[in-house]
Structures are given as C-alpha cells and as structure tokens.
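Shown next as structure tokens: one chain only, the form predicted alone.
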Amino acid sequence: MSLLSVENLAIHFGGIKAVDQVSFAVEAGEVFTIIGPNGAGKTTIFNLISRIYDPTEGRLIFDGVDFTTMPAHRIAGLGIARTFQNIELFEHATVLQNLLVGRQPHARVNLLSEILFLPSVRRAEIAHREKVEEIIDLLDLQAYREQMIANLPYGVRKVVEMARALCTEPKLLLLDEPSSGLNVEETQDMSYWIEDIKRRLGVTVLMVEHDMGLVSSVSDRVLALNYGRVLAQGSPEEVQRNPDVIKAYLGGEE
C-alpha cells in the first residue's frame, strides 16, 4: 500500500479548474517531485493535501486513512508536515523556540500538570528538547540555535523552516520549492539535507520544485503538471525527455 494516494483530485475556483483529475501515489521512503510551469497547480495540490483547500472532487488517503475531509489542524498529528514558498516563521523568536513549536503535536500533558510542573511535564520537556537538538545537529544549525529569526539570512531561514517541520516527526514531508531564493551553494546544501532526511530519518518527501538540477539529483520519481492536468510521470530523465513536458516548458516542439 502506498504511503500517500491521490485519487482523481480536482478543485475548481469558479470556472477555473486549478487541479483537474490528478492521480498519483507516493511510496514510503522515496522522494517524489511535482514539476510544472508557473500556474500549473503544484502548490494548489499541496494546499489540498494540507487541507487548506477542500477538493471539489477526488480522495486523499494517507497510510490507509482517508483524510479528504479532515480538518487542517489534525494533519500534523496524522504524520504530514510541510514548508511554504514564503517562509512562515516567528521572526521575533529564536531558532530553538521556533523548533520547539514543531513539537506541539506531541504535547500530551494537561494545563494543571503544566501549572504544577509535575515530573511528567519535566520528562516531556526533556524529550522535546532532545528531539529538537537531534534536528539541529542533522541540519547543522548549532551556530544559530539562540539567534532571532529576524537576524538570519534567507538561506538559513529556509533550513530552519524545514527543521521545524521535521520536529513534528512526520512520515511525509511536503517541501514547497525548497531551493527558491537560494544561491548555487545553498541549493547544493539543500540536496544534501533532503538526502539525509530520507536516509537518516526515514522520512518520505513530496516536493514541488523548479530547479531541475535539484530535481534530478534527489528525486526517485517525478510528476509533471500543466494547467492542472498530468502531463507525464516517471523517472526524472523520462519526464524531462517527454515531448509534452518540453513543449509546456519551452512553448514549442523539442
């Protein structure tokens, strides 16, 4: 059984079909990437999976659970985390504080226990901190642990947002254009992080990306979209050679 199954997914905004009968499956342990020109519907699919949007048609199944109508606040608890094209961090908090926010889905203590700071609360706090430190070490964020987000360069913020998503301990990580705004060296580092996330943490990655160098280096399979519909699906090499994909990107024949 696939970790994530997207079945005939569609969403219409008035008369515009932003996503039109899209189906694909993501297997556990792979990096699956969605590509396509601007406006192809890539981020809309992420918003549907994140339950920010309600689909007009279709089903979403994760780890055997149909979550098509599940409220957005339950998605992290289900085992799905995501990043955004526009970084969504608490700018006037430290890196450590931002990452600890990612532990919220695993909070199990009640208000009275918190007020009394019972041993169970102390143990939970230690466990949360240990998990956060594990992610800090994985993504080489030690030097930024106590720094305010507002004082960090853009490339580091991108890594911090990914780190916060990982602190939820997801089974599936949605990366929305992780290389956007990064220079060549930072993009290369991002490819290493994605490989480590897959190999060392065992997290499955579903990615939207424009940088075909990054796509080719980390993806197991690729899905190409245009105008909300599937153009091609296969290995990175197969999809990049597909005539319909070439036409969508270049506006003409190969």
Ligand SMILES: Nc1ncnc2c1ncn2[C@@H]1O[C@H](COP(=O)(O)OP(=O)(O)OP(=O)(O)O)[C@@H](O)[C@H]1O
Given for the second form:
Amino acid sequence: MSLLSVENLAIHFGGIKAVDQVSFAVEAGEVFTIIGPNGAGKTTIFNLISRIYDPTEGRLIFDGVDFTTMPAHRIAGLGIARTFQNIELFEHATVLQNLLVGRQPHARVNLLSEILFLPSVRRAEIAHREKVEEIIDLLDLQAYREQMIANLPYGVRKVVEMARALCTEPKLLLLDEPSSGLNVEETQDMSYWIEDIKRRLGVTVLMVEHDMGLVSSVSDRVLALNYGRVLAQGSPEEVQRNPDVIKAYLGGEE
Ligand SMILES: Nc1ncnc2c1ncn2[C@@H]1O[C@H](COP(=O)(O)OP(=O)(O)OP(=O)(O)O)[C@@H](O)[C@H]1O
Ligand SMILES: [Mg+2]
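Okay, that's the form predicted alone, but what's the structure of the form predicted together with this ligand?
Now the complete complex, all chains and molecules, led by this one.
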C-alpha cells in the first residue's frame, strides 16, 4: 500500500481547470517531486492534500484512510505537515517558540491535569522539548534558537519553517519550493537537509521544486505537470528527457 494515493484529482476555479485528473502515489520512504512551469497547478495540489481546497473530483488516501472530505485541522493528526511557498511563521516569536507551536497537534487536552501540573503533564512537556531539541540539532539551528524570526536571514527562516513542520512528527512532509529565494550554497545545504529528513527521520517527502539540480540530487521519482495535467512520471532523468516536458518548459520561456 502506498503512503499517499492521489486518484483522478481535479479542481476547477470557474472555467480554469487548475488540476485536471491527476493521479500519482507516493511510497513510504521516498522523495517524490512535482515539477512544472508557473501556474501548472503544483501548489493547488498541496492545497488539496492539506484540505484547504475541496476537490471537484477525485480521491485522496493516506495510509489507508480516505481523507478526501476530512477537515483541514485534522490533517496534522493524520501525519501530514507542510511548508508554504511564502514562509508562514510567527515573526515576533523566537525560533524555539515557533517550534513549540509545531507540537500543538500533540498537546494534551485534559485541562485539570494541566492546571495541577501533574507529573504526566511535566513528562509531556519534557517530551515536547526533547522532540524540538532533536529537530534543532538535526537542522543545525542551535545558534538561532532564542532569536526572533523577524531578525533572521531568509535562508534560515526557510529551515525554521521546515523544522516547525517536522516538530509535528509527520509521516509525510510537503515542501513547496524549498530552494526558492536561496543562494547556491543554501540550496546545496537544503539538499543535505532533505536527505537527512529522509534517512535519519524516515520521513517521506513530497516536494514542489523548480531548481533541477536540487530535484535531480534528492528525488527518487518525479512527476511533471502542465496546465493541471500530468505530462510525465518516472526517474528524474526520464522526466527531464521527456519531449513533452522539454516542450512545456521551452514554451514557458517564449
Ligand atoms: N483560489 C484560486 N482561485 C482561482 N484560481 C486559482 C486559485 N488557486 C490557484 N488558481 C489558479 O490555478 C492555477 C494553478 O496555480 P498554482 O498556484 O497551483 O500554480 P503553481 O504550479 O504552484 O505555480 P508556481 O510555480 O508559480 O508556484 C493558476 O492558473 C492559478 O491562477
Ligand atoms: Mg506554486
């Protein structure tokens, strides 16, 4: 069974078929990447999977659970976390505070034991801190933990946003253009972080990305999209060689 199955997914905005009969499956443990020219429908697919949009047609299945109509607030609990094309963090809070917010899906609901601060609450608090520290170590954020987001360079914020998503302990991490706005060196670091997330945390990654160097270095499989439709699917090399994919990209530059 695949970790994520997307079956005949479609969404229409008025006359625009932003996503049109898209099917693919993401296997546990892989990095699966969606590429395609601007406006191809990549972010819309992420918005459908995170249940921000309701599909016009199709089915979404995660770990055997049909979540096509599940409310958005339950998606983190299902084991899916995401980053946004435009970073979304609390600007006037520290890195550590932002990461503790990522622990929210695991927060306790028993108010009385919270008020009494029972040993179980203390244990939970320690467990939250430990998870957050593990992610801080993994992504090498120690130097920034007490700094306010607003004071951090863009490249570091991108890593913090990824860390925040990882603090929810997802099975599947959705990354929308992890290299956008990064310089060559930061993009190289990003490829190491994605490898580490896959190898050391065992988290499956579904990514949207434009930088073909990064796509080739980290992706197990690639899906190319154009005008909301699947153009090609396969290894990074296969997809980059595909004549329809080459045509779509050249068309975009005209
Ligand atoms: N809420 C919406 N209402 C109307 N049209 C929308 C909406 N969201 C997306 N679209 C349209 O759907 C199409 C796909 O947009 P989408 O943001 O998914 O593209 P993308 O592949 O992520 O592009 P980019 O590489 O520029 O990020 C575009 O034509 C866009 O204008
Ligand atoms: Mg996009």
